[in-house]
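Have a look below at one chain only, the form predicted on its own, in structure tokens format.
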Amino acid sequence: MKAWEKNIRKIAPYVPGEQPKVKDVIKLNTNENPYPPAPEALEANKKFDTDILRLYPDPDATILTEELAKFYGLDKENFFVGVGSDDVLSIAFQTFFNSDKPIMFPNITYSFYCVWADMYKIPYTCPKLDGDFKLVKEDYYAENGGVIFPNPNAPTAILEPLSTIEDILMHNQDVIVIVDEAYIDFGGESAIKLLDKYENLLVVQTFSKARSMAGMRIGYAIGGKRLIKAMNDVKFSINSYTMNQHSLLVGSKIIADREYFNETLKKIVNTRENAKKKLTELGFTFPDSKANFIFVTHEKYKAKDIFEYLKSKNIFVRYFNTPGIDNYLRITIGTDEQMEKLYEALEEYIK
């Protein structure tokens, strides 16, 4: 080893879900929404001008943050804005996450977690679900540098309810504790509504999954804006223009549009309940999801290997190599159309 190596900062990296590089596949692996964004979005993404090109974007994302604000009735002050909510997120974890003490958030979680931490040099411990994968909040209540979890989690697809939420909250009431809500549209109910009542609780949300906005890039946090402040402070101390001008100019486009919003939430939900029921057929079993996704098991049949057989037919699903999970599918809920296919294909290999 040379001597410049000895100082090369060496991290497992988060491994995103496959994508795929050959066309006429259905794609059900990395939880997109099989809909297209608002008909205003999609409008505004056509209108071009050498200014979107030329001009920094605002670093306030003034235009993005006032209709977030107008949605959830809040001032624009009480949200940020950023690159994903991957972004978001690492963002707070520097933000909030500088104690000796370790931040908790449970074992089987987004896997980004532990990447951030490990990168950011943040002392951390899992806490394990219990056997029907839900949180244990009792565990919650140890000393700790602050709390971070999926709420519904991923993979799982599980929603806690509020009350779970809030308990966790009044036993941490001295650190951060961020409820990470990418999927919260289809079907739970936001801890938006204890913001009131907690000023260390930091919400994060996405454009990615409920407003069909994957490529663009757009995640937002909902908080006190002592907490909002913070965290502009150390953007703005790393790189103050994250979001392009275009991105602002749709995003902002999209949040308008309510009917459509509900209008695709109602489509997808319909579609999980539908799946719930076909797998069920099938032999599968799974956690209740309140997600645009389902953990999927069965009793016969080694998860890998039907995930091998789906990928021969152009048919996508998340595996995972992970000890806990790995006999286990994630499977996105996508259109009727793409779910009769992946029907038939899992009936194909059953037989």
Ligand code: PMP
Given for the second form:
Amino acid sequence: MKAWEKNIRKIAPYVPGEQPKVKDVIKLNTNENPYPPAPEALEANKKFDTDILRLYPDPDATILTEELAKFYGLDKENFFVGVGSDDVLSIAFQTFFNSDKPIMFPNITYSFYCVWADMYKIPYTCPKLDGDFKLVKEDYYAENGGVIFPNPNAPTAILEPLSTIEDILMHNQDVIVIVDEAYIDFGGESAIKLLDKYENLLVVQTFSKARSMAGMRIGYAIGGKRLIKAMNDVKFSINSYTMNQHSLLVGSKIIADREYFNETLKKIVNTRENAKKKLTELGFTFPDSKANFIFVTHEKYKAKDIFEYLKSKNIFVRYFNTPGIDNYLRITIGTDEQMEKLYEALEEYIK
Ligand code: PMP
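If the structure you just shared is the form predicted on its own, then what does the corresponding form predicted in complex with this ligand look like?
Below is the whole assembly, all chains and molecules, this chain first.
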């Protein structure tokens, strides 16, 4: 080993779902929205002048935080925006998890959490979900350096009621509690309601899922002004210009549009409920989903084999080769047409 090699950072990175290089695939593997974003976004997308390319973007992301503030009836100082909620969560880890005590998140959850914890050298413990993949709230009563979990959880799609979130907050008033609500719009009650009561709560949401803008990379945190200021101080200590002006402008145009948003949400939820019936008929079992994906397993067939068969038919779903969940597939809810093709392929496989 050369002397300089020992100073190279070694870390097992997060592995995102595959973005296929070929066209004409049915892509149900990264929880994107199958419908286009709101018409306002498509319209705004056409109107770019050269200054957008030439100038640095607004480091304060004012246009977007102002629109978010208007929409939620809060102040712009209650919002931190970043390059997808991944960026927001990564900054939150660096800002709030600086204790010697371990932070806590479930053993089966968004697999980026342990990567950030390793990356920033944050100690962590991962209480086990119960046999039905549900959070055991009492586990989070232990002393810790902070708490984070998604609600609904990923990849299980299970929603915890607001009463469970509040119970965890009540028992964790000395640390920051982050609720990652990437999938909350598909049927959950947001913890935003609890912000007035718990100054140590940070809620993180994204434009990537229900708002159909994964490509624009927009995420945001909502919290008390002191928390948001602390996150901005960390952000401005790394990179002032994280969000490009294009994303800020397009993102700011769609927040107010509830009509289109609700319409596509309704379509996805209907397709999901139908998928629950179809997948049950095909012999799959799954925890009840309140997200835009379903986490399925089959008694007779191995998840990995089904995954490979579907891929050979150009249908991409997500398989995690992780102990405890390595016989499950996470299937994103697509359009009705896409889902019909999935059911056909599954029927063929099972025959
Ligand atoms: N949180 C959870 C639970 C997720 O599944 C994802 C999507 N991979 C994210 C956060 C990040 O999404 P984005 O960066 O697109 O906002």
